[in-house]
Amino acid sequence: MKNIDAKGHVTGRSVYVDDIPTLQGTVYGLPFGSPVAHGKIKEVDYSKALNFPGVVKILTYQDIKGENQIGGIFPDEELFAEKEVHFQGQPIALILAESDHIAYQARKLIEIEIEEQEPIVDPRIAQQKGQLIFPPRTFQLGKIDDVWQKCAHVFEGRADSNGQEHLYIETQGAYAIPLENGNIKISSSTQGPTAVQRTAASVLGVGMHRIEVDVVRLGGGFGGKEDQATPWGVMAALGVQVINRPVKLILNRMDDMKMTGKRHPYSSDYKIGLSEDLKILAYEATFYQNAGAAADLSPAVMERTLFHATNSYFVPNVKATAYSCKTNLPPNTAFRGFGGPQGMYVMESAIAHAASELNVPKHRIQKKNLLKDGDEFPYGQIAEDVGLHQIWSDVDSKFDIEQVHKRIERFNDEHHDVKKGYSLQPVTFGISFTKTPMNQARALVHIYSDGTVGVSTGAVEMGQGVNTKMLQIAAQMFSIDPAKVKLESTNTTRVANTSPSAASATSDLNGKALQNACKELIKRLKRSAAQHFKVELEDIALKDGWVVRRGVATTMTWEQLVDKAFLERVCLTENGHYATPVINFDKSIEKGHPFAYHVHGVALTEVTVDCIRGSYEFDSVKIVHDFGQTMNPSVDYGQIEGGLVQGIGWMTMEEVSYDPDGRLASNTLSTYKIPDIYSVPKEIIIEAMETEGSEMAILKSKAVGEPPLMYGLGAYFAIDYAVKAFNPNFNSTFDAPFTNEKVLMALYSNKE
């Protein structure tokens, strides 16, 4: 089945929140933030500004009637500034008028007076002075202390990882309408509908039953709306309380990439010990994470590094560390990935710094140490159905690494200004929130008398094709025409008590929710058949349209025997649950069995550099990837391209840069660089290693959104090989992106 949004999406008839026609009465809202990074609020002066025509109000902390907070870990982050600031952007008021454009003149009128203290951007800086968001936490496997000395070899290092704009096409915004008796409703622009609910709840003094957020779809997530769509829709909603009139709040793309936070920046220290025969007998790392100025989802992204830091590989002897560091900056949030990638890249660069001393391909170690079943993971789970040795000997029999490194070699002796650099790159990435109770699940199902149906889940569809597989799920079990079935939009009046759309788990879940809800519906069909053909309900199937009979089709369609189930007051309506069985995780003793399955996979990855600019162009990236048993290829294998460019940007172009100040310097498309056609591989092959699935996959087929990113680390790694080809002297930085500007600088450092 094709992506069923695809016809709506380039006819230009898609709706998204900018979309939706405005209700007569309807005012528009824009934020005011802080121009200063770190200080105390002394005077705000809004008169000038609610004196220009067409202000209508001008919303503070003084407005709120319930709590002013917005954290959803902890209570640390004001909806309002009330004293102080603590990011360049942070949100002051909310400035109410019959238009943008007034809006925006108004802003320009807004004096304010702060007394400025001295930010921090560093986390190393914010670390050594107390300045965390909450206790570091641990992963540790083995007796590392005692097995240092037995290593044969031992290196340390740093290794260093920028952040990541989220650059949804889609900016954050969010349209809140007032409804009958109190009751607001809020389209959002939001991974986490209920999110957006309990916290407008909280902040307007009200119950969640007054709030309704809807959601069509997002043009764009990758994790900056799973959070960050909140205060957005919270401030439309009190909008709506104030003052009783539809409130419309759109950010521009300047004030959404300046308030908003990014993927996170890590700044590591790594230190790995290897036996003669190139085992990894004891790697230890310590993780400083920028939080940013407050928690939002730092702990869970935090705690997704120590679940990945040692990636693909079995290490007996482990003791991972993480900070989770405060910071002047807008509080970062989730990003596809959520700290895995930044963990599995410190544990890249400490295998490729050992591979460089001991002059090895760094292909061998990775090879040599690869997991297997029955290892365990440093946080407890033991590994099962794993497959890397099965995927590596897949890219080897399909690609031929030795042949590969051969001619790559044979290149670079014969060409002196351009060099070419390879690199391998295997991927572990757990499936399931790693904090338990989120992993659950609702749909409702209408079967309508005429045999159609409507389905609600609380996924939601943000470019992901996770629509096109609910309406699969629901076409499949009824066995009946996809055009029959609707999904509708996500809505927490109709499903509630929703987990984001996130963790790569909103197939799997919502997926075997809609499933349960199927299944009871058709026990009741059947039931139904079953007494009309006088046999037992064993007997009776759904196929194609009909229904079958001891496995010789009826005369009896689905729509007769929909109708026929109707008329004898059966029910046609189910709520279907799904909770993730057996995982668990006791932060106690940092152990347990979080993951509800792995997903694995191999990238192999070819650049070729000009060595006269620094440019560098990606020759092919060949992957062999663990989907299980794919439900829709087209949507799994669009996932897997994309995720892979998302993720050579981050390692290649998509600097985030901050002054010491901490003003946002790559704040416009011209100054902050994403991949675009011309950046991409010229050749991407994936193909899929053979394997029967695993049940706790919807249809055992694996999710697919956030594993391929990390592919994209191996594009660091193979340009670090091409510049080590032209300058053998040139000791990696491990300092990623690696910026054009980088590797030129590079390709000439220390070079005789």
Given for the second form:
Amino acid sequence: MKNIDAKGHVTGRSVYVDDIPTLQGTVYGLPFGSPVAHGKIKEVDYSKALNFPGVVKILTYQDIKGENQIGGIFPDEELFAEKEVHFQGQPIALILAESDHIAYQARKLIEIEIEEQEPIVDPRIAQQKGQLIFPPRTFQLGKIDDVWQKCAHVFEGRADSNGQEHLYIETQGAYAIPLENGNIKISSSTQGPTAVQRTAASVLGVGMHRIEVDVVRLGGGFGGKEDQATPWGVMAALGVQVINRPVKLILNRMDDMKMTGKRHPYSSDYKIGLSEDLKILAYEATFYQNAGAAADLSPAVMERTLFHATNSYFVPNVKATAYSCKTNLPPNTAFRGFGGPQGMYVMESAIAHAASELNVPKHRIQKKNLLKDGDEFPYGQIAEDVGLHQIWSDVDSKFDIEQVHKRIERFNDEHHDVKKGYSLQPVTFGISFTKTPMNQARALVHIYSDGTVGVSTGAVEMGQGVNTKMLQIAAQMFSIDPAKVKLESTNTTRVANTSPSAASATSDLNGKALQNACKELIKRLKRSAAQHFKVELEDIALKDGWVVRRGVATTMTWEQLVDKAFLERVCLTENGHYATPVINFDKSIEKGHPFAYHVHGVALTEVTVDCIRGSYEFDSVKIVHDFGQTMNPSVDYGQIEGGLVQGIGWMTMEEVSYDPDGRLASNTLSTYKIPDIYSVPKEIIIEAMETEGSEMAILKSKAVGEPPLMYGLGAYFAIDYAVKAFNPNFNSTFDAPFTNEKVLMALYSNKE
Ligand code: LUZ
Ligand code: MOS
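Cool, the form predicted alone is there; where's the form predicted in complex with pteridine-2,4(1H,3H)-dione?
Complete assembly follows, chain above in first position.
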């Protein structure tokens, strides 16, 4: 089945927040942010801006009737700064004007006096100064301290990975309108409608029932709108409360890049111990997470770093410690992979380091230590249905690793100024929100009296195709034409208390809730048909729009059955609920079974480096991936391609750059480059591992949103290989992204 949004997207008819027809009287909101990264606010003079014709009002913390607080996990973040500012761009006020043009003019007229304080941008310095968002955590397995002496080889080093801008095509935005009796409706570009609703209610000082949040779709989220869509929705709602007019707030690209958090940069130390035959006996890692100025989702992101610290490998002795370091950057936030990629990168760096010192191919060590069924993760869960050995041998039989190695070595022997490199990149990613209570969802299904169906779920469509999957599930359950099913917008009045669409779990959670609703409705309809045909309920089936009795077609259509049930006053509406079974986690001992299942795969990446210029091209990425049984190949393959390319971007060309004052230097698309059609791999091959698929996954179709991003890690190590082929004296720096500039430096550092 095709993505139901495909036509709307390519014809430009799909509706985003900024496309919603505006009501008469709409005003435009523009945030005014701190010009400095750290300081005390002495005085703000709004008078000139307020006198500018067309400015309606300037909102500050003083207009807030409820709490001036938007922190999701910890209450440590003000909506509008009161006395201090902690990052450049931190919102201080919201200008409301008759047009956005007027608002921009007025913003230039605000005069602010700030007593500047020394900003901290380096997480290690923050940690040394004791500036932590919350206390550190450690995951442990085995007895690491007893093992180092037994290791034939021990290597230590440091690995750094930088942030990443989400660069959703649709910037952050919201449109809030007044309803009667002081109620407010917010159309928001958010992955978390309930987060917007809950926070708007507490900032406005009203009950959640007064706030309705509606989401049609997002032009991309990638985690950037899991939590950080909230302030803009809340500001718009606050504007409505204060001036009783509709308020539209759409960030421009530069404001969006400056004011919102990104993937967390991490600086990390590792120590790895191996036996003579390349078994990893011990692994120790210390992660310094650059959280930015407030907690946001950092505690959960840090937790996932620990969960994925050993990636796809079994290591019997592990100690992984993480610090969430408070700095003067915008609060960093969820981003596809959610701390997992940062953890895995350090493990891969440690293995690359060992391989280089021991002069063996990196993939020999990787393969030797691949996780298998029955192995224990450092967090206590036992690995099941791993399939990594099968995937690896599939990669080998389909793409012939030894042959690739020989071909590349031969190429490198024959070429002086161009070198090739390759890498293998296994990925293991846990599916479920690591916070167990978040793993629940609901779906509301109406069968209309003409037999058409309306479906609402808590899932937010952000281009990932979740609505297509939901529609497919409903059509398949009822066995009717998909054209008879409509996916409604995601709305807090129809589906309440939603978890954000995140953690790759949206289709599983909402899909299973939807199945539960459909099952109940089917039972009612079958009961009605069974009465009619004077048979047992089990004798009735619904097939391709017809009622089937004991395997034999009847003359009753789906529509006739629905009509009949309606006249019999059968309820044709149902609310389904789903909560993931089995999962649990006990933080006091850092052990449990947090994930419903894991997704695995292996990528083989080949790159060609121009050793005069330091530029590179990816020749191919060949992947064997565990989809389970994919319920929609075009959606799922699309997610893999997109995730892979986004991961390669993070590892290679995307360079978030803050200057020492905490000012974002890469604040436009001319200074922040993401992969385009010219820089994607020349060839991408995705093969499915043969498998039954997990019952915990919707229709046995495994979660596919985040795992493929981590195939991009292979890009770093493929380049590293090529650089070493040109310059054997190069000591890997493990300092991602490996930009053209860094490659050029590496090619000639210590070169003979
Ligand atoms: N969001 C979240 C996530 O709140 N918890 C998670 O475990 C998670 N994992 C991945 C992406 N977003
Ligand atoms: Mo996400 S990083 O699944 O919002």
